[in-house]
Each structure stands twice: as C-alpha cells, then as structure tokens.
Amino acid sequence: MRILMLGWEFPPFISGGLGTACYGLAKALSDLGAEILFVLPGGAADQRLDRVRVVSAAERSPGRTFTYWTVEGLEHVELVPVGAAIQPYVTEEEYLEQRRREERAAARTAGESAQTRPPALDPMRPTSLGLTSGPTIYAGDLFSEVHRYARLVAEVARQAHFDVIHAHDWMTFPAGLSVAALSGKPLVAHMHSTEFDRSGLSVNQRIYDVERAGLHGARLAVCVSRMTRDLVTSRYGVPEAKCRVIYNAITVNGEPVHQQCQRIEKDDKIVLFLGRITMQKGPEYFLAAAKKVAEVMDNVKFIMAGSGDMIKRMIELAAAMGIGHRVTFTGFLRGDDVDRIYEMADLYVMPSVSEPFGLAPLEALSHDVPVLISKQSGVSEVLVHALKVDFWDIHEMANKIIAVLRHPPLQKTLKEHGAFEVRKFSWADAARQCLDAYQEALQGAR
C-alpha cells in the first residue's frame, strides 16, 4: 500500500509532539511493508540536514519537478518538501506579527525601507533543496499559506502514485480534500488537537470550519483518544461509527539510560513541567502548585521547559508569586537536552487544561520518571501506574508532588511500575490500526 501523508512536521524538522507522532507512525508503517510520500511545508532549510539525503528530480523518473528526501532509517518513507510557510502552535495574530518582523528584516538587510515587501517568488519554483526562498514570502497570513500548501500538495499528487491519503490536524485538511476530489481516494482526517482544546471556548471560527469540513470530508476520522473523538462527535457532528481510536505509542530503545547530570544543587529535588508554554497545558496550574510545595519544602526546584505565547507571563507570574528563584525556564529544547533534562528530573509534572493524548508522560516514564497527569488527558485513559489529578485541584497536585518527593518508597514503585507500562504502548499496534483503517476507507470507497 502506498501513503500520500501530510502533515507539518517531521524530524528532524520538527516543533512538538505530532512531529514525534508521525515520525513513529511512518516508522512503523515503513517497516510492516508500506510505503510514504510525506508531503512537508518548506522553512527547514536552515536546519541540520545529517540524516537527510537530497535526492534530486533529475535521479527520479521523468516529470517529477519536486525535489525529494530520503532519512536515515526510514527505508519506504520519502519526503516533498513544498513551499508553503505554514508555522505550527503559533495563533493567527502571533503568526502576523512574526511575518511582520521578519519583512521589516529583510528589508534592513537588503537596504531597504522597513515599508518595502521583499519581491514574491515563485512558490512552485523550488531551490535546491526544493524550498523556496523561506518565511519573506508569505502570501498574507496563516490560512493563506494553508491553501498554498494544499495547491501544492495537488502539485505533487498528480505526478504520485498512491492509494490512500492521511491528513494530520486541521492545517493538511484542506489539502486532503482536494486531492481526495482530484483523485477519487479516500482522505483519513488523523485528529491529533482539535481547536477546543486549544482555545476552550473561544474557538476560531475559521479554524473550527477547516477541522469540521476536514472531518465531514473525510471517509474515516482518527482520534488519539475516546477524549478526542468524544470532542469529534459532540462538538462537529460527525457520526460515531465514523471514528477509529488509535492511541500515539513511544519508541524505547532497551533499557533506561542513566547519565550522571549536574543537579542545580546537590540535595534539591526537581519537579519538571515539559511542553508548549500555552492556554492549553496548564502553566499557570503548575506554579500554583510549585508556590504551595515550596511553601513546606526548601529543597525543590521547578523547571520549565518549553516556549509558546504565555511564557513572558509565566516569568511575571512566578515572580509576583515569590518563587521566581525556584524556578528556572529553559526555552524550547530538542535532542540530547530533553533527555538530559529528564535524567535531571525527580517527577514529570503535566496539569493539561485538555490534552488529546500526551506523547510526553511516556517519554518521561521511558527515561525512568514518575509523572503526575490531569485527568483531563488522552493519556490518562491508558495509563495506571501515574498519578492523575484535576488540572484545577492545585492543593491536591501539590498533595501528590509532595507525597512523590518524600516518600522514596513510592516514586520507586511509581517508576519500576511505569517503566514497565510504558513498554505496551507500540507504534506497531498502531501502525497496524492504520492499516486497518486504510483498508477500510478503500472498501467504503469501492
């Protein structure tokens, strides 16, 4: 079987969990025997290219004008970078005003006034990397480049040869859908986030129109919990028995590895929170929590990890609190500095306001972690062996993270238990429900 995927990430390009998630998938799905033509927004350029080979149009079969990408370790998977800015976990006023900045500064550099856009290329031309020039072409705001992406995606499907596209989150639906109507293959909408959880109630409307005709378009919807497709049914009308739950999975590698860290001090106790600084993970729960158990504890500290649009507020807000000096802000981190940072780690804390899933209790509990999760989570459906509280009980998720830092006891059974857990979640299963997924959409089609 051959997979059009799409989606807005992936490594080593990548900003967040669904790029780990569809790293895994196609992984997996590479490895049962499929094959994957990933189609990728541009504006990776400037990344590490070591586990990238470029292969150029000229080593491919005549009429294929895009230029193509194989990754190390990825034997069936091939990826197409296209020429659409697309800038994931950003709102549509951040995304402006980035664009913004980025034009004032190119007009600097090219000596020109700050009011002066830098000439449009064109987007279907690609370089040699088959990008174009990067984030001074912007067509005018979020959604703009969302219809580039899929016009490009069009592009590249009509010189493809596939059997069945998967569209990951609301920015790949439009471009599922049009070349589900060019084609005549069935589209699988993989819902990852909906817009509820990321804004409560103050949806975007714009956002919520792409993510329901996304749905309703589809043949079959994937949802990453019974929390998401629960959100899918009551929230976009779209029929339960349309709906396929597969849970995200993690990649363990035998045995935790233990490096020797350098502690902040030598007898403080670290409490992690890692992931995007925003609305929907719940900050500003955690430090309410952080500011009660450093009211009866000396010897804690609290590290934030991550970036997004509430971190300069999560910087005032511990300040104001007092507890500014017991907490540290790290920024985005990637690589060997996750790892590092959980080794350091004494509980993994994730107060997420609504989380689909959650890829990242697992990544903790694989590196030897105890978490502590809101119930509020895709994650807390298929994990026993974590603690679970409210997202909003701050006095009862300090209870618990008190509780973990005192009693050694307990973070030990928590960790030999959860390090056991954490091994039945597996991107074959997963992998394999896609499959059966796929074959289905195909039947429904016939």
Second form
Amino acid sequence: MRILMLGWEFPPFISGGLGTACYGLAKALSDLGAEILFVLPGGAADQRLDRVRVVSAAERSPGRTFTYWTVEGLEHVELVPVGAAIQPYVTEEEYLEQRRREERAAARTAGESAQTRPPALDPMRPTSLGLTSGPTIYAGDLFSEVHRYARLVAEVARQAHFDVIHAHDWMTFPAGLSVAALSGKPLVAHMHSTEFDRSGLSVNQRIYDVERAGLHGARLAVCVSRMTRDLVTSRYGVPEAKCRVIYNAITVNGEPVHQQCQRIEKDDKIVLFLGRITMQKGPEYFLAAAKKVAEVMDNVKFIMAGSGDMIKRMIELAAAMGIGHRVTFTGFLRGDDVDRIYEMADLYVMPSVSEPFGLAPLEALSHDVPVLISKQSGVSEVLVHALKVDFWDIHEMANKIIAVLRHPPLQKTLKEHGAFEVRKFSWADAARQCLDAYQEALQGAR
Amino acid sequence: MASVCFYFQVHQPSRLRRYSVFDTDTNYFDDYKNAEICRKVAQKCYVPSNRLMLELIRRYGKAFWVSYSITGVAIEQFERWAPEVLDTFRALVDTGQVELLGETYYHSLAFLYSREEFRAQVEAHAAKIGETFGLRPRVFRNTELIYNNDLSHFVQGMGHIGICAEGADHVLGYRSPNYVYRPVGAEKISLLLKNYRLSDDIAFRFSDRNWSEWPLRAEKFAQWINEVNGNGFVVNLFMDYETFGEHQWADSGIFDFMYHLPEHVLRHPDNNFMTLSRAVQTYAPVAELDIPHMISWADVERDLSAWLGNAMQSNALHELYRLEEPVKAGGDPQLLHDWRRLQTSDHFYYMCTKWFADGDVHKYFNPYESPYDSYINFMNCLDNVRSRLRR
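Now show me the form predicted in complex with the partner chain, since the one above was the form predicted alone.
The complete assembly is shown below, putting the previous chain first.
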C-alpha cells in the first residue's frame, strides 16, 4: 500500500498536536509496511535537525524535481516539504519572532502604528489565527498558502505513485481534492478538529466551506472521536455510513521520568493546566474552579502552562478574582520543562469547551499524573480512569479537584489504573484501522 | 433425598445524593431516587413474586417452603414508599411456611471492622424482623455471603443454628455443596453452602440466549435437581430476589419458570422443599469445613475484592469505621443512623475498579458514572459527618 499523505505539520519540522498525531500514525503505518509519501508545506529543512536526512531527488527517482527527506526511525516514510512561502522553523519562538519581524516590516511600510497591529500568529494551530475576528489580511495569507500548497502537491503527485490519498485537516483538503480529481485515486479525509471546535458558533464560513467540500469529496471521512463524527454528520451533512471513528493514541516510551528536580514548594499541591490558552481550551473555567478551590484549601497552587491569544485576559482575570498569587503563568513550555512540570503536578485539568480528541491527558497519564477532563472531549469517550466533568460545571470541577488533593487514595488509584490504561492507546491499532479504511475506499473506487 | 432450599435476598440500599464538598446540610440520601427505584422494583419484582410464592404455597400446601433475608434498610424503604410489599411479605409469613433469616440491619461489612457494631446491627435487625413479622431469625447470612470460620463462631454465640456461605470451588475442592457441613471447631451451628451452578443458572444465565442450555425450562432444571439424589441431601438455591422481574425480566419467562418448578421437582418422590432451619435440623453435618479466609458470593473471585479491591475502598471503609467511637459517644441518634446507613456495602461496591471481568453486573447496579465519582461523593458525606462530630 502506498499512501500520499497530506499534512500541515510533521515533527521535527513542527510539532504541534496535529504534527504529533501525524507522526504517530505515519510511523505506525510505516512499521506495518505501508509506504508513505508525506507532503507538507515548508522550504528547506534546518540542517541542525539531526534526525532528518536529505535524500537527493535523483538518488531516489530520476524523474523527481522535489527534495525528499527521510527521518530516522521512519523506514517507509518520505517527507516532501513544498512551497518556499513558509520558512521552516524549529520552535514556536523562532516562528513567532520571524512573524513579528515581518509584521514590523509590514507596519513600517504601511506607516501603521504599533497599536493597531494585529495579534501575532499562533503557529501551533494555523487554523485559529484569529481568522474569525482578526484582520483578513492574515486569513488571506493562509488561504493563499493553502492553495499554493494544493498546486505544489499536485506537482508532487504527478511524479509519484500511490494508491490512496490521506489528507489531515482542512488546510490539506483542497490539495487532496485536486489530486483525487487528477489521479482518480480515492481520498480519505481525516478530521482532527472542526471549525466548530475551534471557533464555537462564530464560524469562519470560508474554512467551513473548505471542510465541507473536502468531507463530501472524500470517499471516507476519518473522525478522531464519536463527538467529531457527530459534528461531521450533523454540521456538515456527511452520511454516517461514510464516517469511521479512529481514536488517536500515544507513544509510551517507557523511559523513567526525571528525578533530579525539586518541587517548587514542598507543602503545596499543584494543579496543572497545560495547553494553548485559547477559547477552545476553556482556561476561564479552570480559573473559576481554581477560585472555588482556593476558598476552601490553602496549600494549593495553580499553574497555567502554555501561550495563546487569551493569556493576557487570563492573567487579568486571575488578578481580578483575587487569586493572582495562587496562579502561575509559565508561558509556552517544551522538552524537559514539560517533563518537569508534569512531575510537580498533583492533577492535570483539561477543561476544554470542545476537544475533538485531546492527546494531552494521555501524556499526563503517561507521566503518572491523574487527569480531570471535560466531557466535551473525544478522549473522554474512551478513557475510563479519569475524572470527568462538564466544562461549564465549575462547581463540580472544584469538587473533584479538592477530592484529588485531599484524598491520596483517589490520586493513587487514578494514577495506577491510568498509567496502565494509557498503554491501551496504540498507534498500531489506529494504523490498522486506517489500512482497513484505505481498503474500503479502494473497493468503493472500483 | 434432595431437599431444595430456596433463599431469596431482599435488599435496597439508601443511595446517596450528589453531595459536593461545598454542601453543608445533612441530607446525604437521595430520597427521590430511592423512592422511585423502590416503587419500580416493588411493582416489577417484589409484589408479583410474592403473589406467585403465595399461590405456590396455597397450591402445594406443606410441600412448598421458602426462606428470605430482608435487610433493615429495605424494610425501612418499604414502610415509606411501598407498604404493599410488606403486606404481601406478612401474608407469606402468616402461612407458616416462610422463614426469615438474620443479617446486619444495614447490609454492612461491619463484621470485618467492628465486632461490637456487627453485634448491634444483627440485634437491631432481629428486633425489626420481630416487630414487623413476629419471627425470630435462627439462621444467619452475612452481607453478600461474606464468611469465614470466625464469623460462624461469632453468630453461634449469638444463638443461631445455621449459617450460609458460598459453595466456592476453592474452599470445597472435591467436596459437594449438596451436604450440610460443620464449621471447623463449632458445635451448635451448621453450614449451608450455595450451589452456585444451579443458583446462577436461574439468577444470571436464565435469559442468556448465548447459553447452551437456553431456554431453561422447569422440567430441565428439575432434572438437574434429580441428579443430586444419591449424591447429596440439599440443593441450596441462594439468589437475589430481584432475579424475578428485575434482573431477569418478566418477558424472559422467569415467573412461568418459577410457577412450574415445584410441580416438576415434586414429581420425583424423593424431592422436597425446605426452609434453611428445617434443613439444618433434618440433616446432620457430614464433615467439618475449614474456611479461614473471607469468601463471598460476588464476582468470579468470590472474595472481598468487590468492596475492598482498591485503595479508595479500603480508605473509605477505614475512615468510616474510625468514626465509630465518637459517633456512639456523641449520643445523637440521627447521626448514628446516618453513619450506619453509610455502612451499606453497596456504597463500596460502586467504588470497584475491576470492571473488566464483571463489568456488566457492576455497571448495572451503579448509579455513578465512575467509581471515582462514587468515592468522591462518599468522602464528601463522611467529611460532613466528621464536621457534625466537631460541633
């Protein structure tokens, strides 16, 4: 089976949530013997990335004009970054810095003042770039990138052999549709997140239209949860028979967690929010619950780790609620810092308003941290050993946070069962289900 | 000789309401839901089943006998919300062919934590049975058939002549549950063991269409009882009374099965029906049985793991019984009653996390979405009990 896989992120080129999922799935498919040509936007990758190796086009196949890359550990995967518009970037900071430079340059040229400058782009989720309320110039940029990507993918596809097209999220749907039309191969559209998850009810019509066209043009729609499938059927009018639910997974590497670091303050219990601080993630519900907890417990600290367009508002809100001294904002964390913060935490809370899947709770569990997750998340459909709460029910959220902090046996039971359960989520299973979906799509094509 | 000894367990817990850490009132119990369930089960199971038993007794006269164990908390609920259940039970008792067993008033695990509390609850239950039905229990069954040697000695000391236990394979070995045994070292009390295969054929498998014996008819079941002849004296069929109409729905034919069973059992001249105390008085123990470890009738393990299988359950029980002394010293009867109602084993069963083998049963009876929710709710109530003690 040869798969033309279209994605927007792929580590180490970028590692947001979507990239992590694409990597896990591609690796598992590769381990099962499937061959993958993964096309993503980007220019020349950074030579400092030691896991990545350039394969000269001629070496692989004489007719090819694009640069192919291989990544260590992914035997049957070739990466093709296309389009020079987006420079490759390794970290969010570099990317943001670069965007800021561009913005400043643009502002200077246009003679605009700094105050009217639009918010910086969030590279972790290109789809939530303030497209709904923000200035259209960026939306325009993103859409033109989406279409440039589609053109370039069509070029790549002309030089490649493959059986099915697998497109991840709306940014790649136009590309998927055009390649499907040109090649006659079936398209499988993978919904990792819908516009309704990201924007609530203030939906960006253009994005919705792209999502809808992709879902309807695809032979099958893969949804990351039943919740997403229900959105796809109810909001996009896709027949349920066309949808397959394939849950995400996590790679548990079995490495021991760091032991060397010290707790911030030994007496304090720590409740952790880790994720983008955006509307979708429900940070204000976390703070509201934190206030209720703080009213009855003294030795608790709340950590909000992550960046996002609501961070300033949240800092102000915490101060206004009178719990500013109990809440710490760390900004965006990565690598060892993430491990350390998990190690300090007594409880991880994911109060998402609408979370198509939600990989973070599985990561927390694999770090031995019990989790409290919103019922409005895909992962809550399958995770048994977690506390669950409606995101809006701050009363119950506080009730459960307090219970975990007060009753060590609860924390212990959640941890022990959770660490075991998290091993159940395997990319190999997801990959097998994808292979089944490809087979189905191919049979439907004949 | 094969004497069929039916014993039906009648129990309804006082379910807790959603009690958050921010709640400060002392109403821990969900009376609305308890009333609703009590009425529903009364209508689906208790009343029609009692009528059926009454009819069988009228029809077969002195040939049909049954035993029941009714918890104190269940009787309290019937008094409040389904008095017709008590009326029909009284009618059954009045025939003189129905025996009522002794147990803890609160369907509790008190024997594991406090002998003094256990004794008080057994006596309270006997008093309630005497007051409601005019009978004095002589055979004892502990909550969920939890049993070991110590228990039999203890209840022997309280004047019982018989005690029930699960006929678990790992204690019986080659021996058969179809005989009366003597608990090791006991003199005045006999041990009756549940024949779990035949009991579970009715209680669990009756409506299972994947079961090779489905559909189970009275004739076939009577045949299995006949096979005990020459191989034992008693067939102890112990099960929840809710089997009739609630666990096995009426449309499964469970009532018809029961209606026709005596006819087919009695067709064999060596068969009969007995109450448990009659069986104990009729058959001498054939051997001593040594059961040092706790066994029960729950799940595949037949041990305590359904109530004491994880850290939450053990913590909740320890914290609860730690309050025994202050609650009793405080002298507040309402607080004592609340604390005792928190002892009902169901609260700890809801906290069970070993769902994988026994998931269906645990889920069916569980009013909570998860065992974690049930633990949190319980501990919040217990916190409030503690704060009442501080007042």
